[in-house]
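First comes one chain, alone, set out as structure tokens in the form predicted alone.
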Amino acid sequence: MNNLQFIRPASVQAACEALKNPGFMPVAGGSDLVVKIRNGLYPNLEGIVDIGDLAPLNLIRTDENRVIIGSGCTMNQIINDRLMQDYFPALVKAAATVGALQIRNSATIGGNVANASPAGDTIPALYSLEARVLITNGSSTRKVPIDEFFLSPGKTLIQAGEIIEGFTLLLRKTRGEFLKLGERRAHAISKINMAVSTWNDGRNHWRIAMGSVAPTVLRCREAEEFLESCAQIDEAAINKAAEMAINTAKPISDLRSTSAYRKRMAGVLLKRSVTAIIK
């Protein structure tokens, strides 16, 4: 530790060739890594990689009938873009909830993401919005859904010379919902955290995903199809959507919460997410 390298590509490419050495490790925002090299949770790093001024990952923009959204841009940059606040409010207000205000100066959405935490507050919110993940080697880019990006806590698609480029969202208008339970009513990591997204095509779509609940973040597809079959989403919809939540929640107990609790509050968030949109 004590010889750590570090090093600043000047390009996408460059950070990638460096990142094919054993035990180099990307950074950005630096917000959670840092705290874990501290904590001693990386005892084989060998070097870092910043590549937090790569201008590439730094942008949000239009691609035909996409949104390409720089695995590089802050929480503070999406909360503040009038396209995301009026396209993908779920993502925003999500990205509202990471940290304190100087945290989302630095906080990256392509870090919170690659840290492949189930209580990570931007992934439900990306699953529900059914964003892909743009993975590149520096010469070419692999699209992988986002709930295919995953494979296990802390673990993802990502290889050895490989970084997120971004994500892609279909450049739709959505109404949604974020919510989280922690010890406190900011800067906690989420006991459970829910994000709602629904648009309309000709047809009602809903999508809802649900964070620390199980290993990756889950997609409660029964209580979708039931709300889009619904001809009218009053309170007794409201209320056996929240128990198909309930029911497809599987979280354990740990330090911060019991599996009881979680369950339960599974379907107090469905209520007040689909509430709110309605309303």
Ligand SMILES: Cc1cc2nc3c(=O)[nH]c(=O)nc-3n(C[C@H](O)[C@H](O)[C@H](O)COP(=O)(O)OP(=O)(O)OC[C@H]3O[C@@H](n4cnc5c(N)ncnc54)[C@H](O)[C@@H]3O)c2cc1C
Given for the second form:
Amino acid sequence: MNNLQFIRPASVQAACEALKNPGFMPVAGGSDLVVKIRNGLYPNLEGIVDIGDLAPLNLIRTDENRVIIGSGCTMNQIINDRLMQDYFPALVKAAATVGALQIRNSATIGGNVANASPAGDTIPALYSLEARVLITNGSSTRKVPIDEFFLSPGKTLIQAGEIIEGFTLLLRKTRGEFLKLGERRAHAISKINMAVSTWNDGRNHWRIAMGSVAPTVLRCREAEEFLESCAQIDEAAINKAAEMAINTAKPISDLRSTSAYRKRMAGVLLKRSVTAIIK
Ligand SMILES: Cc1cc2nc3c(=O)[nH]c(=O)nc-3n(C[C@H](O)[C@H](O)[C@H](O)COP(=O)(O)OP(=O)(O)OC[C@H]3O[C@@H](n4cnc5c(N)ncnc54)[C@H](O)[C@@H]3O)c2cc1C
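One more: the block was the form predicted alone; return the form predicted together with the named molecule.
Entire complex below, previous chain first.
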């Protein structure tokens, strides 16, 4: 770590310029990257570009019918934001489960998504809210639906010279839930997590996304469509949707859990989430 160059750019443009060098990586909160560098995961890394103090990335703002969450917003910023609480509870609840208080003070939403971990907790919530990812190269920005952003674990559409600028969400009031199962109540990587968001714009919409059950987050489209078709969501309907979630999950067995447990828990989390929302 001693020989790394450290760049603190004055603007997003300058950060992207420095990141054209493939030997450099951006750092936001550092809660993940610093640990990985210390553990020797990036032996060829030449330097890091600190984007944590770039003001335009650290804001939550509205623009007509959209909300733009800067990539540098921390978990605690999201948790404590009134608009986020009122409109996007699934994301607020997801942010509230990341690490513990100190981690949530530094961990950013951009870092959580850029990591592209199948267990990243804000990712299913962003899927359930149909977020778009804003990717900038410093002079122009492209907008990508979140479900097209991830290629495989740890791999995204981001190229050298680009960073995540933020995320856009349609400004609509949703109800939502986020649940995760880990080894412990805090400081635990999810064995499985699930976000559910629902809204009504004349008809009911349901969005359900789960993590840690496939290489990238999965939408439970069959269960979504089924719930949308129900005149009333009762216990039988919830049980049927839970079966659909179990069939959608394609988990593996690894150090943290078995495939069979994760599959069963997909049904349990769906039941708990939908029940909590319709209460
Ligand atoms: C003790 C501990 C507990 C944790 N618990 C959880 C948990 O419960 N749930 C969970 O999901 N995660 C957890 N994490 C992982 C980590 O804290 C989160 O993923 C966090 O949100 C990462 O954000 P950061 O700003 O700290 O990222 P950083 O460490 O700064 O960066 C992480 C990665 O993202 C890249 N990056 C950062 N910002 C951008 C950007 N704007 N554009 C492009 N690339 C970018 C970096 O280059 C790096 O590869 C935990 C970590 C620790 C150490």
